[in-house]
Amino acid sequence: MRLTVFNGSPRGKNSNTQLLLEHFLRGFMTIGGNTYELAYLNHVRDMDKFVNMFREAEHVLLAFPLYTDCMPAIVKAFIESLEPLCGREDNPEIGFMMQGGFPEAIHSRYVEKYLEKFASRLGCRYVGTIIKGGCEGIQTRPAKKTRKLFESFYQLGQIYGETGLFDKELVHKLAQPERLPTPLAIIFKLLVKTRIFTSYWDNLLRENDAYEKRFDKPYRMK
């Protein structure tokens, strides 16, 4: 199988989705005559580069970030710059595989409706979407507590590599849970309103100069 893969997040190759990906496709090539290429869309001046990928594809998977119960722009504008592609009879056949801060899925699932009208729209046979949550800070969690996720991964990649689809039972239960359990829920809201719960995130907005702006509403109609 030949597989073009598309990386969408803005943290490009030192992202939660790079590290996904690697142990995804680190079983897909343990399947014999495999092969895969890997773009990276914060590239943004490749664009006309990704459109002739994508046109010359035969198996693709977009993977991405959830960013604000959507999808970052550098995606959209992606998805955007394949319009002349609709309906092409030769597109490929599209997988997506979607991550995020939040531990319940149901934030997702609204964006997982909107990939499969997309690939329906695109002419493209849909393969499905991968969805995890929870995963900011992974990059620095202890070896034992990443072990099962990224097995899980690397099993989606070999079996998708054999059979070119995502297994149904490996997905249901990496996008566990789907909600939150009532306690845990109040709990979390609880902790939304304390500074430890914050600091996180505050140091990522002051990281990136953005801190004084974390209130600013730019689309807000006056």
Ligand SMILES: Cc1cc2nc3c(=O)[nH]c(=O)nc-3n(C[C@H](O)[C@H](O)[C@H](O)COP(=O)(O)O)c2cc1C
The other form holds:
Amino acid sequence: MRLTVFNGSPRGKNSNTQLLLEHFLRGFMTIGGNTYELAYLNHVRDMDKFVNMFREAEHVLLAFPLYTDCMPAIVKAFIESLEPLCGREDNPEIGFMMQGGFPEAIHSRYVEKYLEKFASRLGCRYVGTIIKGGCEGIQTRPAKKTRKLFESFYQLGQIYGETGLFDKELVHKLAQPERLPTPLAIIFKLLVKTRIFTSYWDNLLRENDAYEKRFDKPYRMK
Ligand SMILES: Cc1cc2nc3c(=O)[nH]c(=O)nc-3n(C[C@H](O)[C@H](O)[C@H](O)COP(=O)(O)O)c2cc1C
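Could you drop in the structure for the form predicted together with the named molecule? We only have the form predicted on its own so far.
Every component of the complex follows; first up is the chain already shown.
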């Protein structure tokens, strides 16, 4: 199988998307004859190249993080740039991998519906969407805390490499919890309002010189 992979994280090679993709692709490559090419959508100047890669692809995997309950702008821009290929006969099969910071899969279900519709409008066979929450921090967690997660992505890749399908049981397992049980959800909501939770994101904002701009509303109507 010849697979064309698009990493839609603005963090590119340093992203959680990349880490999960690496495990998936390791599994994928255990099947003889499989090959892949990997493109980074954060190289925004290469959009024409990405569209051409899509045009020539047989199987596509589009992987990205959940951003404000949807997708990063670079992913949306890529999707929109594919409009000229709508309904073309030779469009590739397409699957999606979406991971987010919040633990519940339910946050991603609307985007999942959008992706299925996007595939059908393009005229691509829809392979499915892998959803995984709770992924922020996976790069710094101790190995024993991520072993199962990485193993699941490896197995998903292996099965996909062999059958061209996402294993339903693994996809279901990865998407747990669909919702947090109510007491946990209440604790989580309270935690989100504390400095313990916000300091992590605030530090990231400071590192990127964006802290002072965090409440900006550039599209607000005057
Ligand atoms: C601007 C921004 C918006 C985000 N919005 C959400 C969100 O709506 N839901 C969620 O679960 N995670 C959200 N996250 C968390 C990311 O999805 C999560 O950290 C992910 O693992 C980042 O993956 P990456 O390293 O591949 O970019 C957001 C992160 C950023 C930076």
